[in-house]
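Starting off, we have a lone chain in the form predicted on its own, written out as structure tokens.
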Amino acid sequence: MTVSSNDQLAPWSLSELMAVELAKRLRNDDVSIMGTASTIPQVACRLAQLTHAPDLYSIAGGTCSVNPNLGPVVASCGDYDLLRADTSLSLNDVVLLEGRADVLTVFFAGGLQIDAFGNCNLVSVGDWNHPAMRGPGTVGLPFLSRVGRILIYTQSHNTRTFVERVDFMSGPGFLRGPADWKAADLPGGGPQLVVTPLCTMGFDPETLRMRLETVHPGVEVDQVRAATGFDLVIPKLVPTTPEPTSEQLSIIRALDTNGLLKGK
């Protein structure tokens, strides 16, 4: 936990910083969707709605609730408390919407593995016949290729999570690079952002490989490089991620009265 220079009385956590970084990328005309274990994106969406994007629509995948009130923040999008929302949809309607490139503009994604081109794996790690680890399955990730922007988040930044090539592609990013991406002619915009406890990353417009954008306060570039299992594109100058402001923290803390984000 770090003490913010904006307010010495308001220490912030890495999870709160990650929520702020995601919120910055949300626009007023966005329609976003997230999966079950999505506490950080939940907070990011509500923070954006209460600041710069009041008309943002947010769909919580587990309950299919639209614009949940989030007071208090819950650990899972499958929590019944999220039904305190503007409305809720049927699961069938949500699945149909996920296939509509003209409706959904943002998909929050993650995985057991994430590779250099932003492909995500939620299925299995290791040999397919004898996997070392099994995940929950593809869930909604196959629809990533149809949404406008993919925002990836993970609370694990190590060489097991960030690999050169995923063992199973359950959520397509930029596939295997520019040639595959161009040949596929997919309607979506591909991955745009990756937020971790160490840094914020984007993608090089030419190679489509993951590129370091900022390092979080107290983190060194070499630390990020060592924790990443592929050659990360690193610019000559890498700025530090801005700390959360007092206003942002006040909004987050008013929502997160159980402190789910504060201690991580």
Contents of the next structure:
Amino acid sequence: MTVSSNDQLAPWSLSELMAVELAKRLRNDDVSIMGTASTIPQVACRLAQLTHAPDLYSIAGGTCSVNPNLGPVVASCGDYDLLRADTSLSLNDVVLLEGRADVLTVFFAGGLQIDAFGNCNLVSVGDWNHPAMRGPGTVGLPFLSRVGRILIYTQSHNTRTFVERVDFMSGPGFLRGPADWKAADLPGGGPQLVVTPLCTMGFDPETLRMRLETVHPGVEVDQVRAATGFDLVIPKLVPTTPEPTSEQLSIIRALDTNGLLKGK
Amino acid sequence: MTVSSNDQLAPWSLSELMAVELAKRLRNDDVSIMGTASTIPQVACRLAQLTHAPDLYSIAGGTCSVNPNLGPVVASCGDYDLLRADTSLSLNDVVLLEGRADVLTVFFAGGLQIDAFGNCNLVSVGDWNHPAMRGPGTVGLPFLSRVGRILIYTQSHNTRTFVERVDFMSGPGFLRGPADWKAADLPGGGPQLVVTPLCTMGFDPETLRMRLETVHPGVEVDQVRAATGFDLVIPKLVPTTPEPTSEQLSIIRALDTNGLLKGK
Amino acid sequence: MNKVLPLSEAVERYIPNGVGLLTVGGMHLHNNPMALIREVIRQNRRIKRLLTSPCGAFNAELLIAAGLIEEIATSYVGFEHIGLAPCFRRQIESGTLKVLECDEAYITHGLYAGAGGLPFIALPKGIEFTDIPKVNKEYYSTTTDPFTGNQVNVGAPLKPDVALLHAYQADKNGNAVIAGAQFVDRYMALASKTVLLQVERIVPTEEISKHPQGTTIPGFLVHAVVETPGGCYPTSSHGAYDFDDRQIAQYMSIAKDDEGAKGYIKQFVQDMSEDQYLQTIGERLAELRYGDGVLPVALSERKG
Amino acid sequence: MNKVLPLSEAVERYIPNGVGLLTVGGMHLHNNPMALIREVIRQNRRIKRLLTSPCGAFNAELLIAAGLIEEIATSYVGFEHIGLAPCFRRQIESGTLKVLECDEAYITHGLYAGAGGLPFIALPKGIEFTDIPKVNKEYYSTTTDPFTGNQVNVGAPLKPDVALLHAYQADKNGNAVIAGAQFVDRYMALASKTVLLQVERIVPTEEISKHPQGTTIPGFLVHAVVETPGGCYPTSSHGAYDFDDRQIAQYMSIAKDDEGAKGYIKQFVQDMSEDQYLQTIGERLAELRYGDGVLPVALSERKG
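Alongside the form predicted on its own that was just displayed, please also present the structure of the form predicted together with its partner chain.
The next block holds the full complex; its first chain is the one shown before.
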């Protein structure tokens, strides 16, 4: 969905905007890992490496290669082309590092359902025994409880995806809220950001509930509220998400020569 | 120690004779593994592969390469040259296979002490807390309890090495004998052969105690008895170990161009 | 020992009907051993329980579509960016396929435990905050950590009866080269009682010996080697060809109901030998081949 | 991030005196990180507990000879076919060095557990028939297998504070190539809080990116990279040079009593900088170099 124009490079796509927003949250000393269907995080990491975070490490969760060169961006996290990279780990290595909890600082997560406390569900909607909708499965999401910072992204912002409570807990966010989260004493830092086609959201530091941060250009706050299946914390002032700059867009387009993000 | 002559290739060495005796016990469908200081088993495996057991697999316990080409034989089981081989495993892989117990069929073992039931000790002589002699350590010997057949070899046949009971159990043979062995119900098949510079020995099927099988050319049965620190089972007829054939010797010499076995 | 067998004989000899636990290699749309799987379907071998890698794809879906799977142990079955796996989803929603819900770390560590004869594997703190252990008590449990006294999560060892795996090349003995990502395929080989290997090509042992460090599956773990060029299609074969998103999308639209799925299986699997199938996809496969410049990354030559 | 440091600064900055658990890479007389170890001795860093790979050699012995080790966790220290390690043996026999007796499988699995945040590792049946668990209750214990109800052997996770490792080459970020056998060095890197890496040479990242599948230590695990050509001597550096059995034999004869050992340490370590030491061994090192035809096996080039 193409929504706006910027300059000669534009129009930018929402996927490109989402990649830029994710990139901004990456630090130069991060070690990040992404999983299934991770075109947007791939681009976010490479964009960060080529701008403010040259030393960022980015692990493709399928091939387990480190810092894939991404020329061009590929659709699958297990793609042969991702092996053009700095280093190769095995899947067992990566699973070990996930358990170690002091090495990997960023995980890109998502879900069929994402709830008010940032918990994710990729397993099933409805009763697990008789699911209304069966999801693909959780893959590595349980690792969310051990990672430094969770960055959530999803292409669907609606009341089926954003629910008060996930039907099946497959990726722990802030659990059932502050008391529960504190009692659990998990090594991870919990979810920090949610990026959707409508907005970016963070978490209220007191209640640990999801809080609107910015609305994308052309999106109204009420539109976000209506698309969200729980009481979203909405501050008085909600700034607009900055449009991707032409510098950002030209880097993204140079990486994404197959246009995987461009049309969406 | 060179002891005898055979033909134009001779004189053969005791190490060469020991390698030949070990080779004879290897089968075409074996998967064998050797550890530290394993020049003799290396040659035994390669000799077997080049004669009656072409499909034998031989794993160098240090590099964990499979079927090293051995041109020439090397002194260390971790030698870079052993990586010229068919396949490479990692040490973790090999340790896993040792635990699996249905894959590896032969382990070449040894000890500072070897006792009447074929138990081995590479840790310490005397009380472990105040050892009279500290050995290097057990490495992978505990795995003896899980391997198909244990083939023991040692360069020293004397009453310090061959003792009634090991001071420290670091590589389980037939434990404390038939009742103990049966109760333990271990997946491994126990020790099958002991080769020394004096003789070859097996185990009595009833008592599971070590039993003399053959004496090497020029060695007397009484000499073996005197060099053994426990009551060795000695059958009425003890044949002489066959000398290595000229075919065997020429294969060995072609592998062992540095003469690691020749002089000993 | 020559382990090379024709496809049909490998399946006939090594996969009993009703096999207890069968596992299929590859991850997502890569290195799925589809030729072996198609033959399992042709021979109508029922499977009590199927275990996937952390991300199953067409390897699981096609067996499910054929109605051969009673239970599946998995942490994911789907087609990644392309979409959900229709029969996997439908059979679970309708209650005809039982799921043993797993997560990636458990499958990976569970295979390590199975390979190593470990009685179980202790798991890091965290999984107990998900619903997964609650719905899969056969694989997840707890015990006492004797070093701290804490209760900790543990997983059961995974020991497949049969593994179906793909590799880029092998010699007749089964010494095999995985040309790209190894996923958990090597651990499947280490943990399984019987291993059937399909390869793009069989090469002489001398060729294998040129790159021992790229040859990471030793022949003694392998029971049969089947030469199946193109045998991963429509998934990718690392080092050889890419996956076919068009074919996957076509499958998804055909298999959107039970009848469609049955039709697909009949048309593309049961009514065709593997050779016939390869002929029908030959042109498309040629388009999907990696360029000439792309060499299998594991094939380094050792000089000297 | 540039992690290249001079040898002295790497040790100064990352190894506190009295460090809790330090581990040294390499196995037998191969890939021992001797340059780092010699510097630890020059800076007189005491080590509470040393952990070796399943087979320690000169890496452990020299630290012991220098009197820096209080306890050692190991399954073997020796010089393989050349003979026993004299100071290791003597200090244990005299009671000045405490041993945490281990076996190879436990060290390997224990590092896996340490790397993965597993609370402990369940071990296969068998170790309980040895005397090892009886004398090392800190690392070996038992617990209940909840799947069978059986009592089973378990080992504690190994989480070194510092690992000293050798690799053939690395870039300035610490992305490193182990040119030959990996032993347990990669698991030490995965399990340790701090990793110091010595390499034969530092190469540009572009050189590293040519063979990603041979580059198996990612820079994010590495804290310092030190360029120390010849730095494994007198042990081998896989891909570069062989070990020196003559030097080991000479050491053994000099170190046959405490005074001799002290003299060796003073002459060859404390009284010389690493550069000076390399000059004295330069000629011998040249003899030990692998022939020109021998290329590091991990360095495959990926084309395309």
